[in-house]
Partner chain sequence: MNLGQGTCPRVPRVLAMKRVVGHESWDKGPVPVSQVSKDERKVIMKYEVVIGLEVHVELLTKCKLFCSCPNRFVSEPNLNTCPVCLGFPGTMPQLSREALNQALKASLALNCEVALYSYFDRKNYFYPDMPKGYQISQYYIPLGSRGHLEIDDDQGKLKKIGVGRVHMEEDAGKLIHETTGGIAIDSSMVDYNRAGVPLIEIVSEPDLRSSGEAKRYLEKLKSMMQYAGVSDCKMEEGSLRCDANVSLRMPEDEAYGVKTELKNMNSFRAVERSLDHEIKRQAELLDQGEKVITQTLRWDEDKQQTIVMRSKLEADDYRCFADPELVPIELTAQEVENARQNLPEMADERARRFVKDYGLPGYDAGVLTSSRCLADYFESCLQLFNKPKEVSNWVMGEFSARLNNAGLEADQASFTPEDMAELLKMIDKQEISGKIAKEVLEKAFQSGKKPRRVVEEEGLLQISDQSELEAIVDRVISENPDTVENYRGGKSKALGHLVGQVMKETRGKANPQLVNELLVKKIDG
Amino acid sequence: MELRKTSIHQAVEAVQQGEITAFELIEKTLKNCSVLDEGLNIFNSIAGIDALEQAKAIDQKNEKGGNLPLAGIPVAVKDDLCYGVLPTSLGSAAFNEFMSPVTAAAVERLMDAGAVVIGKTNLDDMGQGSTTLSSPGGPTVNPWQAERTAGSAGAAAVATGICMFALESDSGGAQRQGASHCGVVGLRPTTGRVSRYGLNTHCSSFARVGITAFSCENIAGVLDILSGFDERDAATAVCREGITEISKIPNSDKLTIGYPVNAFDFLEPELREVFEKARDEFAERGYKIAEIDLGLLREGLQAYYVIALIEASSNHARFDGIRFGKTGESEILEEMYQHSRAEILGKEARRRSIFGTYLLSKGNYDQYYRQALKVWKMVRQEFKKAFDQCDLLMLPAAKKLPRLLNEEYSFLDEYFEDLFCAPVSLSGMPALTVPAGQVNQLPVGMQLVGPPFSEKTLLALGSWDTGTGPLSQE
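Present the coordinates for that one chain in the form predicted on its own.
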């Protein structure tokens, strides 16, 4: 069974009908993990015998008439989501052997449905970045071109066919950009739809649990399992009375797609051409195209980073070597703190901690943080106003092609890569990244953004063949 060419529904059906056992499926998957991980650096840890034991238990349930919706399906989990069976490194060498006493709510729901965690995927320094270049274990290599980064290890795992889907975190756009760079599909759900309990994040206001897969069909089935109220995450209170889905027939002539012309001015001509072609083909298929204005993208990016840096400074404060993290050796308390934090926090995490502390200092709080909060509100209003003119928005997912592994970049250049994703994070709207085309034999992804709880519409549109890439499925 080739996972990349098989839907989750087909794989589950094969397991339930005895065409293949969950044990055989996971055993084959683990062998692929070991072979491919050596060259791509996708996993921080691989489950091994624990995954096989889970698969045996699933086979036993199947024999007793169990009807698990994800029976035996392998899933890769990003290493900032807690999982009690494998170490949760958080993107820090100091936590390589940390075994979490809890398992993230999203991971629990998947396991209850019969999914098997095959490994924890690589991530940037304390989860801060969208390239994996700052990972203490080194970057994840792009499956399309070995001299470039994958952006997201979960996306690389899906693109290579190691697993059928991956569970990832997304704050400023790491998951969505990774999906773009690896030619797969990535969904960042509406704020409050999926519980964040057990997600270790530097940026509490914007971090979400997302799903990466090879098809929208696979994401749709997993999203239903993950959605819902969780008393451990107050944000999911919006789901307490049930989710009111916004769902329209994708091929309806009443569906309008917003095209923010000014947003595409930031792209190089060859990238812009991909999206112009996608826009034209949507129009040829009968969709209405409305040119709209998103004038706060740059300001939204700046506001995102002011807030993200400040929250990183606050969240990193607990990693002092006493409450959390490895304790540095020193008889002097202040030196012990310094040694501990130097070992726990990498260069990027330290940079964000320092900048965040500065932004919160006397005289800067009002000048930067309060102003950023005002811009945050303005961005939310701008997106809301945009949906008065259209049903969905199309945006790029990444500003450039995947980064070269050996090329030097300033941290400001790296932050600017989030230009199209960070403002969407501020809006709280769901966003789906789908393949839109190729440039220089590398995939280019398109973000489809909708109003709250419009995931079904996004997934339906994303799975429809535009002729440019959004998942050729009829």
Contents of the next structure:
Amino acid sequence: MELRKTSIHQAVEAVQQGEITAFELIEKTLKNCSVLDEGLNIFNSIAGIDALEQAKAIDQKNEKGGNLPLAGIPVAVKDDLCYGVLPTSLGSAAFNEFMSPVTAAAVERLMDAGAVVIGKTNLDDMGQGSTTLSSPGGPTVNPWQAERTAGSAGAAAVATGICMFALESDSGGAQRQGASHCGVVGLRPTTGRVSRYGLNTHCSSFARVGITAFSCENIAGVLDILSGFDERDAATAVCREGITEISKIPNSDKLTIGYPVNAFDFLEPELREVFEKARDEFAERGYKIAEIDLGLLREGLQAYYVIALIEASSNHARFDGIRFGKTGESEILEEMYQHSRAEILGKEARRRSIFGTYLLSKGNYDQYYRQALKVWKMVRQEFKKAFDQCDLLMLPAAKKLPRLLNEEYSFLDEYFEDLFCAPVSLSGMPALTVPAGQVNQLPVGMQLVGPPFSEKTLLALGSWDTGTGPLSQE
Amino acid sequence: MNLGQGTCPRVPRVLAMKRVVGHESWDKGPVPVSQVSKDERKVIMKYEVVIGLEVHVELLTKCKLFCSCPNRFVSEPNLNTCPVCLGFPGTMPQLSREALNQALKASLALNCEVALYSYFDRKNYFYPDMPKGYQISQYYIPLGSRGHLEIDDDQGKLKKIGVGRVHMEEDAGKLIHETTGGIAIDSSMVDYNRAGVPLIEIVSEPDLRSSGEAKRYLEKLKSMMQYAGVSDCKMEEGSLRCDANVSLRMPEDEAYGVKTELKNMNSFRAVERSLDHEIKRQAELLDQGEKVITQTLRWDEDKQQTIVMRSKLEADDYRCFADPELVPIELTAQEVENARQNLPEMADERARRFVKDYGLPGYDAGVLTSSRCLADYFESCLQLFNKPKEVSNWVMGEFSARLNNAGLEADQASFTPEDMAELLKMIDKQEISGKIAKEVLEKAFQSGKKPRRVVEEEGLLQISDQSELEAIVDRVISENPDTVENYRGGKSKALGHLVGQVMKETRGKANPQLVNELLVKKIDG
Amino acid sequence: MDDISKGLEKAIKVIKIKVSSSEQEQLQRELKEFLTWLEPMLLVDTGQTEQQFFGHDAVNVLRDDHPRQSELAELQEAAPKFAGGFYLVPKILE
Ligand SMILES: [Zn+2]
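Moving from the form predicted on its own to the form predicted together with its partner chain:
Following is the full complex, with the preceding chain placed first.
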């Protein structure tokens, strides 16, 4: 069974009907995994025996007629989602051997449904970044071009066909840009759709648990399992039910797609062309195109960074070397703190905590934080208003092609790459990243953004052109 | 919400006796005078004392504020901990419904306006007892604000003390610094059992004008929280904690003077003493033309003095901001009103009812209702023996004295309301005298035996049998001819002596009235 | 030292992270760049717009009062210094 060419639905059916056992499926996946991981640096840890044991248990349940909706399906999980069986590194060298007493709600749900976690995927320094370049274990290599970054390791795991889907966090756009860079599909769900309990996040306001997969159909099946209320994440109180199957691709004459003209001005011409083509293709298929105005993208991005850094300074204050992680040797309390925290937080995480502290300090609060919170509200209003004129809107996911591994860049360059993702995070609305085209043999993804809980429509529309993964070209 | 429901709050008896009922029409106990000499008072009198209290009260709930760990005292360290209250990566707080209800009750009991929209903030600072590096608290919008309670001022006049705010927050853990031996001499030890326990902070306006007022405010607050069922308020165990801000100014001044903050006052007495100490210190400084500086001081109970913890050069910057992991609290005016209607009866109200329904003197009502526990005990007795004044005398008198000696609360005594009723019924039926009854109570209280059993085992039943008594009376008359003569000679006191002799012979069990009658009959007849 | 550098120094102290002097110098430069980078956002005319405090729309999500004891072994194993039931930190002198 070629995982990339099989839908989750088909694979589960094959397992349930005994054409292949979960054990065989996972065994094959693990083999694949160790071969492909070698050069790409996708995984921080790989499950091995534990995964095989789980697969065995699923086969036993299967024999007893347990209809597990994800029976034996291999999944990769980003290493900021806690999982009790493998170490949870959080993107810190000090946590390489950390066994979390918590398993993330989303991982729990997948496991209950029969999915098997095959490994924990690489991430930036404390999950802060959209490139994996700040990862303590080095960046994940793009499966399309080995001299470039993958953006996100989960996307690389899916693009290479190691696993059928990946669970990834997304705050400012890590998951979406990864999907764009690796030519796969990534859904950042509506606020409150999927429980974030067990996700170690630097930014609680904007962090979401997303699904990366090869097709919209696969995402829909998984989203159904992940959706819904979880007492441990209060934000999920707004979501009491899942979605069931993707609807038919929406009737073109009933759907208006918003095209924020000014957004594309930020792009290099060859990238802009991809989106203009996509727009024209939508139009050819009969969708109405409405030019809309998103005038606060850049300011939204800046507001995002003020809020994200402030929250990081507070969220990461728990890393004090007392209850978990490593402790810095000293007989003086103050020094113990300073050493522990400098060891646990990498360079980027240190920068963000320190800048966040600066921004929130007395005297700066009004100028930066209060203003950022107001701009946040304005961005939300802007997106809401956009959906008066359209049903969905299209935006780039990444501002540039995936970064070269040896490229010199400043931290602000990297922040700026979240230009199209961070404002969507502020809006709280769902965003689906789908392949839109290619530039220089590299995939370019497009965000389709819809009003809250419009995932069904997004996934239906998104399934129009997927399956352009790097290895599908062979 | 019923009166009898929930844990019975406990109040040390010593405090209860000194409580002053806040209602004009009642008899008042003496207003306690602080332990400052006359000369010292003269110095202080020059200045107006301004005190504000910040009181932390632990809420009675089964769980902690943001996780399901039990909220109860255990001696084993770090037993009541979980990934949430230890701040493990990936965990998020989940607000307790019961804690919110308790905080709402407290706000309403203190006559606060309740915020229909509020949320939690993070107060960011590092300390090993603070697992997340921040404390979740309500900084920007407290649940309750602009409330008040009433106390007696030093002249015995009723005075309103403003309650600026009532807000919810989580408690921190506990640090233990061992000096010798133990686990590690070069380490401090952290116990997170208390981390995340639900608290409310009650901040008074700077309306208090003496240490006595401060103490009465605190007592009143404690009683109200106990009556509302919000907290057991055990100051010695830390479920009621008090910090004070103190400053002095000239009476004609409008601006407040420089204030100091007093911490670590672990008993009501410590509050009063440390305030007196600090007021005196500030007055002396000002008298010498020196300045009071902004400081945080710690009360040392052993040395009876304050110790400087730190001098604040600039105000702390806690970088407060809304906790993005919690959701806001929205209440409707109707919900608040319902909660107000369902508030349990408060001490003052109950005392008024005792006066009205049971015809008790105001003083009795005040003492009995000083602790919800004692008042509950009194009413339970009354259900079984409906003579309010008699029950009141025994509950306030002998029973309370025994409690006090044993350091117990009314509901902890093995001498139950049933036992009390049985005892009072025996007196009522003249089966035992009042004097014997005291002895029975003492023995029953100590041994846990039923009063009737004590009476039977000790043979304490009153002798009302005329023939049995006549023999003794005859003997006493024949053995005391002089006294009998004196009585005959008109010295009526002599009869008392004879009665006493009979009582002595019967070990107090003789019915005194009958003995009297018999003596008079025998001598005169 | 200018205000931003002073503010940065304070922030480093407050957030308790050991930073080498070369890293601090770099952070000083970067903070200034960052604050300049933020300027367009500061210039947005927010008029009467209120602050947005939460990324979600949920309210009143409350947990029932049912206590539960947690498994302690795996929690305490994560601690770098733990003995006799206590978490250990360098001695705090009062
Ligand atoms: Zn807990």
